[in-house]
Amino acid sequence: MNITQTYQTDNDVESTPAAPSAKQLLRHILPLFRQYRLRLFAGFAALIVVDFLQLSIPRILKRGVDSLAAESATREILLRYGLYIILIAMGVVVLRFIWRYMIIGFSRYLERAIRNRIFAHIVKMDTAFFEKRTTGDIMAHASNDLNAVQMACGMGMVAAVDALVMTVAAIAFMSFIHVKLTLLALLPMPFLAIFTRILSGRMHRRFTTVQEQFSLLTEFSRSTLVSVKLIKAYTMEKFQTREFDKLGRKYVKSNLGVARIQGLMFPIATLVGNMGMLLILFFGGRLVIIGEISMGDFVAFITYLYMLIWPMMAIGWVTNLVQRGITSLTRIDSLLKERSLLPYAGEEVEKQEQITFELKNLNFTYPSSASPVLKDFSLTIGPGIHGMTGRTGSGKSTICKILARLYPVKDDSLFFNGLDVNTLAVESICANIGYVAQEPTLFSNSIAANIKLGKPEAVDEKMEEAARLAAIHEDIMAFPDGYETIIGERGVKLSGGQRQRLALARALLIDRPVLIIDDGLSAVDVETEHQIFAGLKEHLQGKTVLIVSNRLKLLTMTDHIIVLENGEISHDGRHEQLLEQSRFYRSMFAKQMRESEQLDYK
């Protein structure tokens, strides 16, 4: 396994891979066809009574025109005739709402089953993945594109199978009145085939445009949001909001490129009905002078035609709908087809009481770069409470990353209790991992829900204990709402050291053998920090604890401490051993020793 062998620049995307072939595309969509057969079934049944009930009221007018023409007609048989076209509206009505809350529905299911599978899929990949799209792309794919193929699935399809059937019923209709004259009226069709052959492919080209400059403005407008306190302190509101301007411009561009291809379908369909219409007045008229056809028939007639120019521009509608449905399936085929280089399918492993992670002789690049940050790094990591520290770059939070399986790995390079991770679940490794971020991530919900994100069945005892274990309850309770409070985005209510405290208690809830802190506490000052790690000492026996700082304060309270430069292991032992072996860790102390001597003094 190559951890460098599958992902391509930004400006790869989408751009390299060879365009999907219909039968790829139809995958993601044909099961939920079979699966909602039925409901599909009873709606176009009922679209299509409703197309016939239509082509019934020609004939009707027919027998009332033909009536009036010899004089025949009563008011009995006028009322009868009007009767028999309220009843058929009446089951139009009632019709039309069967076939649109079946079809219209079932593509609303169609929505759900595909943005939840795209849901699965995406919190499924490694990090490495989430690096090379952005957000807004990913957001773009769950709601724009969407929504295009909800569209074409629906709509689209109604219009379609309406516009067939409208036009063969209208067409055979036609034919049992005048088969001349039937001919005649289709004349101008093949130039509405050609004009819409032509436009298709450049509405295809273009609607891609629209969805790629889509993506960018969703991303762009996410961006801002998450970092407005940093663009209000730089004053770059002014600047943020010309940059979005330029944005809308070039998407406002593109649907506009697509709207003229739009604004020619649409007219050329309505001038080559229109056409029709004028052949079938001069010669139609003609036939009913020389008493070829009555005049009931040619009001039929005419009344089929103009039924007729609706399904002449359904196809523009419907080719844009499809065009748009096949662009977006296609990015949403991009976007399913990525694939974790993360073991998801591998075999399981139950809870363990106790964990050994072993690297041997790894190299490890990250994917977008060309250096690698670990060189043949060897490192056996057991129970007992780890300290590692290095220069900024040296590979600590890479190795983090690694042992809490955000990365892939080359077979043979890590192991968990002796077994390849390579070989097994990545999430039953993840089941036995605590993991806390020198960022940690919150959501904007209560206090108490995100201590419990990862064990949301926990008694608020529980939750209270490690909140206290993280010196972060008597911060909590300071609140109004205490617990229930709500944080906002990314805890923008919180400090950053309360954050980090809050992520802290989160890691100490789930109580897992593994606990993994990269740089957790770097808000929180010198002194807190040491009371929590006094406070935790005896709460993380027996686990398997890594713990990475440079604060030498707090590492003096480890086991063992690792000591990195340039991804690779320089000194390792006890602080003692390290004072003597280690020129920089001794520096490093020096310096620590010193500024916290200056701060006592003042």
Contents of the next structure:
Amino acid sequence: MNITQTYQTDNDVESTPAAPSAKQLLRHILPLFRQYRLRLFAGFAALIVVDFLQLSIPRILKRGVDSLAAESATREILLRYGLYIILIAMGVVVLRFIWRYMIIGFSRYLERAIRNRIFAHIVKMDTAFFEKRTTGDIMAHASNDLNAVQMACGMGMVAAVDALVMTVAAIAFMSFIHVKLTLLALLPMPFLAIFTRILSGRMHRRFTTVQEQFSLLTEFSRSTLVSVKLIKAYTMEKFQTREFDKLGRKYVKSNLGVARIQGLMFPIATLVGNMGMLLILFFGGRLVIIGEISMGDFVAFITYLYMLIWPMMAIGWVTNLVQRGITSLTRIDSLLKERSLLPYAGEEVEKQEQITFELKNLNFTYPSSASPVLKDFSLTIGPGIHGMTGRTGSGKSTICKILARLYPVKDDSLFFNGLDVNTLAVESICANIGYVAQEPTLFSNSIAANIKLGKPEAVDEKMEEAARLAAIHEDIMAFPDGYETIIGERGVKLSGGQRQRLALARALLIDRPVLIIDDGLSAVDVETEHQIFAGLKEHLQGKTVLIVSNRLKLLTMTDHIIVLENGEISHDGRHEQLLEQSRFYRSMFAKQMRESEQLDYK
Amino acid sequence: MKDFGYQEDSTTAPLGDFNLWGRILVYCRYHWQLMTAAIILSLLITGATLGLPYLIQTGIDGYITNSELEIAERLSGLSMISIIFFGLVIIVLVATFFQVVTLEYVGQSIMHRIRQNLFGHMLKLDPHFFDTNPTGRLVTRLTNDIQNMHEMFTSVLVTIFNDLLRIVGILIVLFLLNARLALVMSIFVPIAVIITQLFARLARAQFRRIRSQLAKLNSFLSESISGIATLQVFGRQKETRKLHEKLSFGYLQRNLDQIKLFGTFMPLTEFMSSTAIALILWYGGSEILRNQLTLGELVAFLSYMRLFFQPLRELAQKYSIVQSAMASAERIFQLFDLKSDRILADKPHSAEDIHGNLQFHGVHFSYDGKHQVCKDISFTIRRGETVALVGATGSGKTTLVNLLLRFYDPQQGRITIDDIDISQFSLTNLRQLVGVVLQDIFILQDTLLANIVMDTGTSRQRVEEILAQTGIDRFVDRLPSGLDTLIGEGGQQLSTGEKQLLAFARVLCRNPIILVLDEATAAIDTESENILEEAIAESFANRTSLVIAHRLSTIRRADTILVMEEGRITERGNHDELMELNGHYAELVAMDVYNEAT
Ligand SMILES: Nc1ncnc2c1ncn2[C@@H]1O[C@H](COP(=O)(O)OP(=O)(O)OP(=O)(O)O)[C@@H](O)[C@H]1O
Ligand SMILES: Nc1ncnc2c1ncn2[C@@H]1O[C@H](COP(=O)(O)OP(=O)(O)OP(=O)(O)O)[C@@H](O)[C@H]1O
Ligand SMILES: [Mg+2]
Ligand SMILES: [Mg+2]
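Right, the form predicted on its own is done; let's see the coordinates for the form predicted together with its partner chain.
And the full complex, kicking off with our chain again.
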């Protein structure tokens, strides 16, 4: 946040060895530079004018002092010079405001643009992406990394340009006085270039570690706070704090790694500036003593050399800033480079009345695991109510997620009304599907907003109708604020069953031709479940419905039941058929029937 | 229940500066030696840096232009000066290096300590706090806000001494040079102070708004990512993006406002400096004309004036860093000030020799003070007994578990274990007595083993036994590195049923006196459930168990079944008795039964 300092030529940006090609990085920011070129032009123009105005104040002062020395000064002349200075200073104030507003403002515009791009990018990504990247990691990208980029493009750029102007001006003045001396003063410069080059490569690597550690820290705190109930119930507070401490220490350590380089970078830049001074003092001084240069030239030269020291000192600061910016931009770049494997650009499908999904010899392996979950899986799901059951981990949810187009599949393995889904735009397929996930996510909004998630324009009657169908209307009305009740993050202020029914109501409201309910009533009591299903049956006429459940009662209400085992269909058919054929189904029946026997002999 | 009142918009009553500084300095206390060292280093650097121009001056006046000396003498003198100059430059180099590293170490250590304390503090807060505060916001406090204080600790705290010292020193020199002129000049000090104060107030308000908007942005981001699949299936990408853009625009606006403020104030010190120069030229020049001042004095004065304004300018700049950091510090310390208002036992009862007779005595509870969730709940579970809770969703079953674990305290009534009020135990002891499978499924981002062992220190072998006994090994074997597989976000994902099995393994490792299962088998298939039930029956034969379930098959074995309706227990008895009663329970059973006719 410090502008007393300086500069950075474009060479430094390109000289970073570990970075991806500069072109790739520039791709993210160059268009913005172009878009805001007028703003930037105005800003830099103001900045340069300020520099020159400031150079002019000492000159006026000199005249004033000279006139005093020559005893030609009068109070009026002095007043006039004083007023000139104040006028110029006022101009400086205004111009400074302008450059700050223009350039730093630009960096904020740039920040916003990249932030929005990151967000727009991630909302399109498939679920596999979010298994690789944790929420905390993405949050760190959008806060800490973005911050570094913004700093580099704001203050970093200002200081760089400012220093460049000052350096050029100083060198120009100096060479006007004495070319040889100028060259002498600039002699240590190449060392600076070499050092910066060496150090910035290391700095890049170390920054990368720092930012990665920051991501870990963010994610750890996030995931701990999300599961705070578990932490408390299992008295893990100390343990988690210790783990956090470990991560924190690593973070501190990696920061110290950066500091050691930074600690070299700053003073080396200063050193180079001072070495120039030393050379002039020693050799230039000799020349004066021997009588090769006039004393006046020498003194003037030294004055201008002072002008050069200051930008030199700043080079460490700017390099640091720019390095951080590049490192962070690289990280953001790699985030933005990831492509969703889902076809967003495919053909649009019309909204259809009847929908049939067909899975053909699908082999599916989760990106994060080695062994396939579904093996050579074929299944056709057309209009009607299909039930699905199977042991834990047999792949039920996997099928639901594939049908809901959350994961990419290979060509020719999933067909939507006979069309390969990979040729169709995901969004247009999704527009046909209602999906209740096994662990539904609610948003920290009002109940109404949650139900209307897929259809904000729905009228309240429709919303209440959906809520009634999901048997949650009465629960909602029992809350003091009714539909306006704020349910907290992830719906923490609701009971488990209420959350599930809300998710169901949300899916019913959008009323799409396909409905997938992945064990969506597991936390709902039998009575309510019965009530819901009775109402649903009517509502679901003609739709393609898939209900995953481990409850016999619910399954028997469906037209067609699929039993999964280890990612394969072990049996499918109607209830009676399964009772005969499937051992798993029979055992489920045996267990869940016991009450009926009990009831029977009562 | 007391509200946490932790509302975080820009309207939060700010903590006084004095208060804040005091608390920040407390954190610095641990590092005072290093900080002193850094201050000394920074004085050294300043001294050496100021010494350089002086050396040059001496070089010029004493040797280069001094024609009274022999040429050889002048040359050797010049060499001497050059060597000293070189030495000073090297001192600056070394001192700066150590200063940067020391300060980074101190700053990072302080930040680490604050982060650590804040994290520990947050984990101590009641669940109620987490009900009302979005995770994203809390994470922002822990990470970004603490990070935001970085510059204050590394570049401001120490150099501020340096700058102040310089200003005072220069003022003294000015007075020695010419008291009258110095007096005139010193009017700039109060002006600078007033302007900076005004600026500080405005800037702080701006920064507060920026920080809270950033927290909002982060919360939104975190929530959107968590619910991304839902958003996609419901086709909300565009709308979510719009909402985000709105927040992001708000952030931009606030930052632009801040830039405007800075743009107005930051050049002011510079302006003052120029004005001062103009004043000196005019007033001092007039004094010369009246022979009250010599030209040399005026020139000296001018150069000291420049020296005087340089630290002033730097101070002003640092002050702005401080404002931003303080806006963050404010939020952090406000969080620290939140204390749980629950009464904890001064002398906690020992948890040894507890048999585990659990009793609820007329418990009333409401989350928000309006909506009564539990009404007059009384029941007893003796050691070795199993009590099952059934009831419609939302009838308050989980709430009872929350009360038992003291996530919340009842407004009326007591809960006792062996006739000892649970508030007499320390929270840790209580929670170690009670083993619970929570209805909400949580996974720690760690290995599977760590997720099972939790805080118990159970051996790997024992864990493997438990897994074999419960049939959970079946799914563990499928994982790429078995028990050492990293699970959770960023690691291997599990199916919901597998996560519930995992939760079972957790509770089996703990060997608690009281076992609570809240919908623990909702997502588990019957076969696995059968195996689990056997394992539980075996391991918890003479424990106190409270089982909540919707699948009636699960609860039939219970000694007592409690039926809950709208926060009250309406029926109690064993299966047969309740069937006899022919009330709500019998209805439920009838409904659950598969009826061949349908
Ligand atoms: N943290 C909370 N803040 C405010 N209200 C809450 C909170 N948790 C639960 N409630 C409300 O308290 C009531 C009882 O919830 P509880 O979770 O105890 O129900 P439950 O019997 O466990 O239901 P389910 O069978 O669906 O799990 C519900 O109406 C719920 O909305
Ligand atoms: N995102 C994922 N990445 C890797 N493996 C996964 C992922 N999700 C699930 N698995 C694994 O794939 C298998 C099938 O999981 P799936 O969620 O489809 O099971 P399920 O039949 O729905 O089980 P449940 O009845 O427990 O819900 C499981 O062994 C699980 O561990
Ligand atoms: Mg599943
Ligand atoms: Mg519950």
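Numbering follows the first chain given and starts at 1. Small disclaimer: the values here were computed from a predicted structure and weren't measured. For clarity, a rigid core is taken as the largest C-alpha set superposing within 1.5 Å between two forms.
- Core-superposed comparison between the two forms: the CA of residue 292 exceeds or equals a 2 Å shift.
- When the rigid core is held fixed, the Cα atom of residue 279 travels 2 angstroms or more between the two forms.
- For residue 42, the Cα coordinates differ by under 2 angstroms between the two forms after the core has been superposed.
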